[in-house]
Each structure stands twice: as structure tokens, then as C-alpha cells.
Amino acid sequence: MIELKHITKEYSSGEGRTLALDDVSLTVRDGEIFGIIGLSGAGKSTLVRCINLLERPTHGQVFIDGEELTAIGRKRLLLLRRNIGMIFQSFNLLEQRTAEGNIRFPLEIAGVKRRAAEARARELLELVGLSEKAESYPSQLSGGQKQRVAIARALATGPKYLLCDEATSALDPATTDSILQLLRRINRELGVTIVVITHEMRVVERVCDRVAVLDSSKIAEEGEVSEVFSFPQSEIAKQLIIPELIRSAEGGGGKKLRLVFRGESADRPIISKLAIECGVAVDILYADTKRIDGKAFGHMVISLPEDGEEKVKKFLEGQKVSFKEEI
């Protein structure tokens, strides 16, 4: 489990004091991918930075699975970073090395011996499904191919976190996909829990369990994706999440509704359905749902005349779909 406790994190530069981070408390649990949102300058990646002591917090605690990061010296440090794997936004990788090559590093630097640390840099290369361009170089590999490197290699001393910076902010949607796929898969089959650092809205969605939203330095809102992405009570939340929402509701007139699906059968026609048993003519402002294995998921605004507004909320609730009157 990681513990944050209190994390506070200054810049001192000729200008004067930058406060990157101010009084973050959060617990990421064991086997969960937890994600971390928020605007450029939030304080997304020294929060990160800060859990495997890249970034030294100025004030405030940092537990590993009980023990304070915080409070130890720099070879206990070290030891206990190879439990904990990082990846980036610009790969990192060594471009002298091969993908084997760099895989291999951390083991090397660990003092594994070579015919191990070869058959592991194997085993990884495998898992990422990149066995056939063990001998490629970095500048040989495309963008979800060098991330796929990165990951194997973050894997390599078998660690228990991983640390995902900003991982698919440089890839196009379609790879961004598959390296969200292979997260998931590396959550499930290994166990390992992972922290994601994105302003990617879809990116949470699609993997993490739980997030925590920035704004200025301070945690703004934390919880279930499914909560939070549905109901987001901070404002900074509502920007990041629901902006095109947002604005759709600031025009037209009449009463407006806020319709939230959350694994409801997409096969169920509920707008229409409405429309013919409450009389009532309802206009769609805006929509975002989505099919995911036969359920829906999304938001819908409608709006519709005064005198119908307790009928459909009536209908609303006995089809149990959830909704909210103020955007």
C-alpha cells in the first residue's frame, strides 16, 4: 500500500517560492490502478515524483508498504526502488542498447548475472508482446512499441508499483488503447498495482479503479471513477470531465435534466419510451454515451417543458436510470 501523508512540496528559485503541492494526503491500495487528474501545473507529475522519492517533499510522509520512505537512508532507498517501476511520457530508453539491451539494464545495475538477466529481458519482451524485435534499436520502433520497452523494462526487477507519468499522452488514440489494454493486463495477471499520472479523461476511464483530481496544488476531489466520472462535485472535476456537458446547458430554455447511465442495457430506448408514456416533448442538448458490452455509459442533457418535469423524473426513477437537476 502507498501512504501520502501531508505531502507538501516547494521550489525556491531566484523569484522566489513555487508551491508545487499543498498538504496531499492520499492511499493508493494494493492491486488497484489509481489515476491522478488534473490541468498542466496541477502538481500531477511531482506527486508522483514524490512516491519513490524522485522528488523529496519538502514537508510530509511517504510510506511503502509501512515504512517511511521518508525516514530512511539513500541505500535502503535505493533497495527499495526496485519495487517500485516508473514509465514516461518520452520513454527513456538508452538509444546505444537494443530492446533486449535496455530491458536488461536495471537487472545488470542490480547485479543479476547475464544469462538471467537475458532470459528475463526474454520473458518480458514476450509479455508485451514484442519478442520479435529483440535486437531492434530505439530509433527501429514506433512510439507504442519504444512504450512497450519501457514498461518490460520498468518490470524488470519484478516490482510490486508502477508509476505511469503521463505514458500515452505522445501516442495516437489507437495505441494509447493498446497500451491501456496491457496495463490492465499487467494489474490482473501480476498483480502489480499501478498509479496513472494523465489529463486524459478516457484514459481513467477506461482503467483506473479509483482517482484523485488536482486543482492548485491541493486534492480537489477523490473516489470511484464510476462515482466521481458520474456525479463530479468539485468544479475544477466538472471542467475536466464534463466541459462540453457544461456548456450545452447554459443555453435554451426550459427545465433542463442531467440523465447519467452507468451500465444500463443500451437496448433499452429510454428517451423515446419517455417522450410516449409522459406526453412530454423532450429536446437532447447534449449527449456522450457509449456501448460497452451491451451497457450504457454516459451522460445525456435533455430539456423539457415545466409542467412535465415531475412525470419524467417519475419515469426516471422506475427505470432506475440517475439524474441530476443543476449541471
The other form holds:
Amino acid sequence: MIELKHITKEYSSGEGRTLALDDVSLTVRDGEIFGIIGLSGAGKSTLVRCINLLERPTHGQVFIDGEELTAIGRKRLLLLRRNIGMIFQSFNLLEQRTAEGNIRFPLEIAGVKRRAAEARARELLELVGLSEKAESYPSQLSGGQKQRVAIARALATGPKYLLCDEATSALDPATTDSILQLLRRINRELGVTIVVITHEMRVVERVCDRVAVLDSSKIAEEGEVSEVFSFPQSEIAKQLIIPELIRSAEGGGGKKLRLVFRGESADRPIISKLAIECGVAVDILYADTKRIDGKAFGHMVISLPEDGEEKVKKFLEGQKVSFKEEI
Amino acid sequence: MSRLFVQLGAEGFLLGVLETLYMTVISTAVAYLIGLPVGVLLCITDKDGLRPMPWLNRVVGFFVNILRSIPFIILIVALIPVARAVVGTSIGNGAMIFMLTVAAAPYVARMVESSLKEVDRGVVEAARSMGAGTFAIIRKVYLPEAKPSLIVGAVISTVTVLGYSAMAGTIAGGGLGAIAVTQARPSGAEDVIWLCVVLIVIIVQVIQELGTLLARKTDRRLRSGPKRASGSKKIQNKI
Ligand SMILES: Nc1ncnc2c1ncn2[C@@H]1O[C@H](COP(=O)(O)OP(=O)(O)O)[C@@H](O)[C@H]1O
Ligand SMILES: [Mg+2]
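Would you generate the structure of this protein in the form predicted together with the partner chain, following the form predicted alone above?
Let us now look at the entire complex, which starts with that chain.
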């Protein structure tokens, strides 16, 4: 379990001061994939770097499995970092080492014997599907391959946690998907708890169990992905999660309803049924369906006729469709 | 052909070449023995470095700058009494190696510092995230990752020391510089001076070619197609 308690981070550079994190508290549970999403400059990287103390918080405490990282000595910290792997947007591979050499690097740091380290490196290359690239240098690998090597390297010491700072942000959509799949597999099969930092909704949608939305140094909201994605509460979450919906619902008169379909309700033809059963015609202002965690998941904004409001609401309740009046 | 030219003969010039090479190589090597650790220190104690120690960084940087800003000719004169105290004499190859080393070490330190600062901060950060300590990061990240750039720096330093050694020949020690300045110039043996110049040019060329070749061969970033052109150009520009 990763616990951040009242983390504040202030950078003072020259004359200016930046409050990168403002009293941030959150808990990452064992076995989950936890997402932290926010716009650029929100403080995501600072937050994730506070977890392994690459950046020391100005105030607040960091606990890993109950041990307070912010209170231990440097030696112990270096040791504990082996239990927290990290990958980056720019991969950060050693350019002068082969893929295999890169994966051996953390093992050398940990004092593992050369033979054992080589065997472990091969094993990990196999895990990330790059066995035939063992002798390639980073400059000979594609972005996706580099990130796979970085993942293998981060897992070399068998960490319980993996921190990913914009790990897919430099990759194209197809490669992003394959890396996300790999992260899922690592989470499921190896039981590694993963923290994913991103500015892309897609990433959270695909892999995360829970998510925190970070907005200008503060956590705006936090919860199960399906919850936060159904009914984002904060302005920032709405902007990030359902930007088109917000735009489509702007302007125009009349009453509007936001519907959220989850699971099977997303697969039924509810609107045509509504038209037939209630005898009212509704205007669809916005509609979108996604799959999160294998389940269909949709948002819709409809405008209601003056007189049909009560009928429609009753019908929707009967159909177990969630709705909200304010967009 | 001048009398001196005949007098020196092939043997005399060869001796000059060997002495020049000997002093250059030894001085550069000793300069690296001192300059490399100082360069590492300057890099990691920088305010954005691995172990920021602004105070130490400023003090060391100050001394390096002072030594670097003294013109070599003046440094030699200033060092004559020091050389006498340290090496026991102010003339001859030993004294000259001492002077060259003093002049080159701070130069080497800055060279090393700038090479190490080229290493991607992200890579250093990744190593930190794995629990690598300062010493491990220097040994396994900074030095190996900066190797091609360090080799290029070593070439530039060697060539600089070579130039100094010719200059130092006017005061102490031997080599091509001494032949040209102390022997040939007073007797007006222009052919000797010119041959010395040609020999020095050849030595510089050879060192530079070999060094560039070595730097390029060790650089793993240059293996793939598109990066090759820009990578080697960068090295070429530096030299
Ligand atoms: N080393 C630093 N020195 C000064 N300011 C910094 C530093 N790192 C980050 N910041 C500032 O902190 C804020 C948050 O940055 P960051 O955590 O990188 O955001 P994100 O990863 O969400 O884009 C930004 O305003 C940034 O300029
Ligand atoms: Mg960032």
C-alpha cells in the first residue's frame, strides 16, 4: 500500500515560487492499477516522484507498506527503491548498453552475480516479448520496443510497485494499446501494483481501476474509474472526461438530461423504446459509447419536450438508466 | 640545407618527435588523473547535479578558472620556483611535464565536466529510481554514457597539451618545440623550423584522426541508420 499524507511540494527557483503540490493525500491499494490524470503542469510528475522520493516533499509523509519513507535514512531508502520500479515518457535507457545490458543494470546495482543477472534479463526479455532484441542498442529499437525494455528493466529486481510517468505519451495509439496490455498483464499475472500518470483519458479507461484527477496542484476528485467516468463531479474532470458532451450541451433552450448507460443498459435500444412508450420525441444532442474494463459504457445528452419530463424520468428509472439534470 | 639540419639528421628529428610525444602523453595522462575526478566533482556538486553542494562547487570552480585564465607562457615563468621545489629542477623534461600537467589539469576538469553534463538527466533519474547511489551512478551511468564525448575531449586536450609542449620547449625540456625555438631560430635554420612545424602538424592530425575513429567506434548511438549522420557530425563539429 502506498500512502501519501498531506504532501506539499514547493519549488523555489530564483525569485519565483511554484506550489507544485498542495496538501495532496491519497492511498494506492495493493494489486490495483491507480491512475492520476491531469492537464500538463498540474503536478502529476512531481506527485509520482514524491512516491519514491526522487523529489522530497516540502511537507507531508510518504508511507510504503506502513514504513515512512520520509523518515528513513538514505541507505534504507536506496534499498526500498528496488521495490518500486519506474518507467518514463522518454524511456531513459542507457544508450551505450544493449537491451540486455539495460535490464542487467538494476541487478548490478543490487549486487546480483553476473550469471544470475544474465538469466534474469533473458527471462524478462521473454516476458516483454523482445527475446530476439537482447543484443540491440536503444538506438536500434522503436519507441514501443524501448518502453518494453524499460518495463523489463523496472521489473528486474522484482518490485511490488511500478510507477509509470506518461509511459505511453510518446507512443502512437496502436503501440500505446500494446504497452497498456502489457501493463495489465504485469498487474494481473505478477500482482504488481501500478501507478499510472497520464494526461490521456484513453489510458485511464483502458487499464485503471481507480483514478485521481489532479488540477493545479490539488486532487479535484478521486474514485473508481467507472464512477468518476460516469459522473465526473469537478469542472476539471468534466473537461477531461466528457469535453464534447459539455460543449454539445451548451446553449440552446429547453430542459436537458444527461444519461449514463452502463453494462447491459448500453446495449439496449432505449431511446427508440422511450419514444414508443412515452410518446415523446427527444432530441439527441450528444452520444458516445466506450468500453471500460470490457463493459459498454455510454453518455448521452437529450433535450426534453416541455410536457414529457416526468414521463421520461419515470421511464428511465424503470430502465435503470442513470440520469442527471445538470450537465 | 642548413648546417643544423644536417647535424640533427633523421635521428635528431626522430628524437624530437619522440620527446614531444612522450611529454604530451605523460602530461595529458597525469592531467586526467587529477582532472577527471575534479571534473566529476564539478558535475555532481552543481546546483542541478546529483549531489548539489553549491559552496564546494564554487570554490573548486574558482581555482580551476584561475589556473585556466593564466596564459601558459606566464604560468611557466610563475611555476619555475614551484617546479624546482616539486621536481627538483626547473629545466628538462621532468620540470616540463610538471608545468604541462598543472596547465592541463584544470582544462581537463572543465572538459570532463561538460562531457558529463551532456548525459541525459532522465537516464540519471532512472538510475536513481532503481536505488543506485552516487558512486554507482558515476561509474555506471555518467562515465560510460559520456564515453564518446570523453574521448573527443581527450583528443582536444592532448592536442592542446601538444601545443603547450612546443611552447614550453622555449624554456625547459626538449622536443620539436625546443629544436625549433632554442636551436633553429638563433642560427636562422629555417628549414629546421619548417620541418618541425610539418612534423607537429602530422602528429596532431594522427591523434585527431585516431581519436575521432575511436570515439565513433565506441558510440552505440551511431549504429542505426538515420541517427548516424547527425551523431558523427556532432563529434566532428566539436573537434
Ligand atoms: N524542478 C523544478 N523546479 C521548479 N519548478 C518545477 C520543477 N519541476 C516542476 N516544476 C513546476 O511544478 C509544476 C508541476 O510540474 P509537473 O509535476 O512536471 O507537472 P505535470 O507532470 O503534471 O505536467 C509546474 O508548474 C512546473 O513548472
Ligand atoms: Mg509530467
